[in-house]
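One chain is shown next in C-alpha cells, namely the form predicted on its own.
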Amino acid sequence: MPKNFKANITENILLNEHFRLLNLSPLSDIIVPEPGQFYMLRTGDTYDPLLKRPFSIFRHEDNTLKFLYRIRGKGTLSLSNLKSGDIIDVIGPLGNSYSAPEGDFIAIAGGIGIASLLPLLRRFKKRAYLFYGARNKDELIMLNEARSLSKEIFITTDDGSEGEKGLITDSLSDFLNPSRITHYALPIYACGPTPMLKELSKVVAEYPSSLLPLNKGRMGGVKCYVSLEEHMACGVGACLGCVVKTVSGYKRVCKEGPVFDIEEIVWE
C-alpha cells in the first residue's frame, strides 16, 4: 500500500490564537499509523512554500487523520488558511513508533509535543503518569483529554498561570526519587523542544543503574525514549536534512527516528 496519497480537508479547526486541529479524509486506502509516527503534508495549493512539513499523528479514527499544529511560520500559516473541501498531498505514516510499555509508564510533553504522546495515552489508558509543561495555560492544549487518559497528571507553566510554576523536568526529577522505587522503575516517553529533552537527559543520567538490576550497564537507571522535533525536507531519508549526532554517528530523524533511546543522542 503506497504511503503517498491525497486527502480531503474536512475541518481545520481554530482551537485558540496559536493552535489548530486539521482533519483529513484520505481519498484512498492508507496504512494505519502507530503512536509516535508522523506525516509530511503539503501546506498549500501552490509550491510556495515548496517543501512539505512534518506533523505527528494526533489521532486516527473512522478513516480520518487528525493533526494538531501550532502556527509558527510560513508553512503552518499557509496550512491554517486551507478550508474544508481543499485537497492536499500527504506522505505517511513515516518513521518509527514508540515501543509498547509493559505496564505503567511516564509521559513528558513540552507544548505541542503533546500531539505525539496522546495516541500512546489513548492506546494505554490510565497507565501514564503525564508530565505536561508549557509557557502558559493557553499553550496547554487538549488538557481535558490528557487528564481523562492519564493515571495522574502533573502540570507546570513558565509563568505559573496553570499548575506549578517552573520546568516540567524539575517536577519529573522530584517524582523520580529513588525512595519511590515503583515510580523510579517506570519507562519514560517524551516529546518536546530540544532544550527540554536535553535537560531530561541530565535527569535520567542522575539515577544510578545499580538500583535497577535489569538496567545495569545503562548511563542511568531509567529507560527513556524521546521523539525529536527537527526540520525536514523530504521525510524519507534521501536529503539528509534532518540528521542528528548520536553515539554511533549521524542518524536521520525521519528514517532512524523520530523516536530514539535518549542515550543514543549526543546533546550539544
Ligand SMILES: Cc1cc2nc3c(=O)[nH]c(=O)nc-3n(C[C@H](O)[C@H](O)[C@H](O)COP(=O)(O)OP(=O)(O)OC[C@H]3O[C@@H](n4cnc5c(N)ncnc54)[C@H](O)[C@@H]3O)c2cc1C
Given for the second form:
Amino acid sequence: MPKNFKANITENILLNEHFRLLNLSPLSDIIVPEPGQFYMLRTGDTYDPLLKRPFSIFRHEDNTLKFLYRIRGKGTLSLSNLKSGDIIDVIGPLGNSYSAPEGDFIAIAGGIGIASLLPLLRRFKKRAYLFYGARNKDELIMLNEARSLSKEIFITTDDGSEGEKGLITDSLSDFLNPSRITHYALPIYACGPTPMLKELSKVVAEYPSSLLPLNKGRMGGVKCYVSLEEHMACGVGACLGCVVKTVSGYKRVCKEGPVFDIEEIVWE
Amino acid sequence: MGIEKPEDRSQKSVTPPNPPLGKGGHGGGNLSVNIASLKLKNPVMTASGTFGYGEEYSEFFDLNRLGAVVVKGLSITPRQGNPTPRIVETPAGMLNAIGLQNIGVRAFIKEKLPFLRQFRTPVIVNFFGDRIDEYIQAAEELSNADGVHAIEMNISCPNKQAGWIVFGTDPKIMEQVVTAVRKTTNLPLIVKLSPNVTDIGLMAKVAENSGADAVSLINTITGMVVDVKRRRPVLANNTGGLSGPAVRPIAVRMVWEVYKAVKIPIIGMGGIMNASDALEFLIAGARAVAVGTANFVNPTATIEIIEGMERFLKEEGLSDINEIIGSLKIGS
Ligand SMILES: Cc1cc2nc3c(=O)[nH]c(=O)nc-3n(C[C@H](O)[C@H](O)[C@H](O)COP(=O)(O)OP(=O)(O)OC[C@H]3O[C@@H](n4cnc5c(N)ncnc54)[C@H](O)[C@@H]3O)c2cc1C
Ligand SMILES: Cc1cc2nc3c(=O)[nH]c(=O)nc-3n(C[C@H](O)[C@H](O)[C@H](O)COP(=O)(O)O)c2cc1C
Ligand code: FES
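What would the structure be for the form predicted together with the named molecule, given that what you showed me was the form predicted on its own?
Below, the chain from earlier opens the complete complex, with every other chain and molecule after it.
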C-alpha cells in the first residue's frame, strides 16, 4: 500500500549536465520499495508545474530514498532547483515491481531506464547480462556501478563514443542468436524509451517458444518484462490518464504496471 | 447594486443540522448541508473522474470523512476510452481526454458498489450516454441499486441522435434528456453543467425547469495544446477538457451567475485546491463543492479543505457554514 508523506531533501546532486541524484529522508514511516516501483514527487510548491512527476526508486538504504533523474522539461527543471533542507510531497511506493528472476537474466537499459533497473541488479548481483545504451558516453550514467553489478555488460551508443555504435536491440539480437541457445531461455527485463521497447518487442517475437528446448514450460517465447512510461496525473490509478493498450484492453501503467509482460502490449 | 436572488432557498433551513459525524464534524461549527433530500455531513465531495470508484484514495484517508463520494462517469455499456496521450499539463492546470472510459453501470453495481456501501458517506453516481435511452436505462438501473444516494448527469457529451451536438450546450436537447431522466428516478437528480456555453444561467434554468434537484458546475472547459515541432495536437483526441486552478475564476463566476438564475442548490467545482478556494464557491452561492484535479496533486486535499473550513468558521466566529452560502456582497 502506498503512503502519502513529506520528505526532507538531504541532497540534490548534480552528476553532470543532464543528470541529478535526489536523496530524500522521509519525515514519517515508509514502506520499503521493490525494484521497479516508483514514486510521485511534487517538484515545487507552485501551481506551475502543477502535477507530481513519476520517478523510479533508484536506491533505498539507511531510510533514504534515492532517485536518479534526467532534466527533461518544466517539472524536472523545477525539481533540480530544490535545495537540501527543502521539504517535498511524495506518494509511494507505487505500481508493481519486477518479478524475481530464478537464475541469470538479461537487463536492457535505455538511457535513464538504468534508474529503474539498478535496484534489480543490486539485489541479484552478478546475475545480469546488462545491455546498456545511450546517446553518447556522457549519458551512460552510473556506468561503473552498472558494470560492477553485472555478470557481463554490453554497451552501445548512438555516436560510438563508448561501446558499440548502434542500437541496443541489435546487440541483443546477436546475443540471442539461436546458436547460443543457453542465452535465450533467460528472462529479459527492460526499461527505456518507448521506441526502444517497441524494437525490443520485434526482437523478442523472433524467438517463439517452439524453438526453445530449454524453455522450462514458458509460453510464447522469451519471457520479457518491460517497464513503461506514460504521462501521469494521479499516479495511483484514479484518473485513467496513463493507460497503455494491451491485448486485454487499456491498462493503467501506474497501477497494473509499470512492468508488463511484453507480449501483453499492443504497440501503436 | 445587490444581487437579485430568488427567495426560495428553503432547503437550508427546513432540515436541522446533522450532528457532527466522526472526526469530520469536529471543531464546533456546523458543516452539514443539504442538497435536496441528501444530507451531507460537510460540503466537500470528490469530482467525478478524479476519484475512480473510491478505492484508490481510500488507501490515504477514511472516506467516512467526506461529504459525498462522486464516482467516475458510467454508461450503460462499458467504454474503453480514447487512445493516448490522454492528458497533458498546462499552466496551473491540465487537459484530459480520457474518453469516458468506464466499466459500465452493471459492473459498477456488482463490483464497486459493495466497497462503497461500507462507508457512511453518500455515494453520488455520475452517468452519461450518447442517446437519451442510454441515459434513461443507466438512471433506471442506478436508481434500483442499493447504496446509490443521488445521481449526477454528465451532459457534456455528444448526442448521437442529434448530429453529435453536446447535450449540455443546446437548451432543447438538454431539456429533453433531463425531463426523460427525471421521469425515471426518485433519487436526487443533479445535472452537471457544461461551461462551454454562452449563458450558463440559462442552461441552469433549463435544468431546473426540467426537474433537476440540483446543478453542479463546472465540467471541464474544452482546450487544445499544440506540439510545435510535430505541428500536431499533443492529445490523441486533439482537444481535451481543462481543469485545475487555471479555471477557478471562470468557475466561480459561473456559479455566481447560476445562483442568480435558479433556486435549486448548486454544487460548485473547478480548480479548488484549498479551503479558501472552496469558500469562494460557497460565498458565490454554491451549497457544496467538489474537488477534482487537486486530488492528483495532494491525495488528502479534500480532508485538508474540510479542516480548513472548520478553522474558517472558528476564526470568523460563525456557527454554521450555511451562513456563508450565497453571502457575496456586491456594490456598496
Ligand atoms: C513509472 C515511471 C518511472 C520513471 N522513472 C524515472 C526516473 O527514475 N528518472 C527519470 O529521470 N525519469 C523517470 N521517468 C520519466 C519522468 O517522469 C519524466 O521525465 C518527467 O515526468 C518529465 O517531466 P518534465 O516536466 O520535466 O517534462 P515535461 O515538460 O512534462 O516533458 C518533457 C518531455 O518529456 C515527455 N514526457 C513527460 N513525461 C513523460 C512520461 N511520464 N513518459 C514519457 N514521456 C514523458 C514529454 O512529452 C516531453 O517531450 C519515469 C516515468 C515513469 C512513468
Ligand atoms: C481526469 C479527469 C476525468 C474526468 N472525468 C469526468 C467524468 O467522467 N464525468 C464528469 O462529469 N466529469 C469528469 N471530469 C470533470 C471533473 O469532475 C470536474 O468537473 C472538473 O475537473 C473541474 O474540477 P477540478 O478543476 O477541481 O478538477 C473529469 C476531470 C478530470 C481531470
Ligand atoms: S496516472 Fe492516474 S490512473 Fe495512472
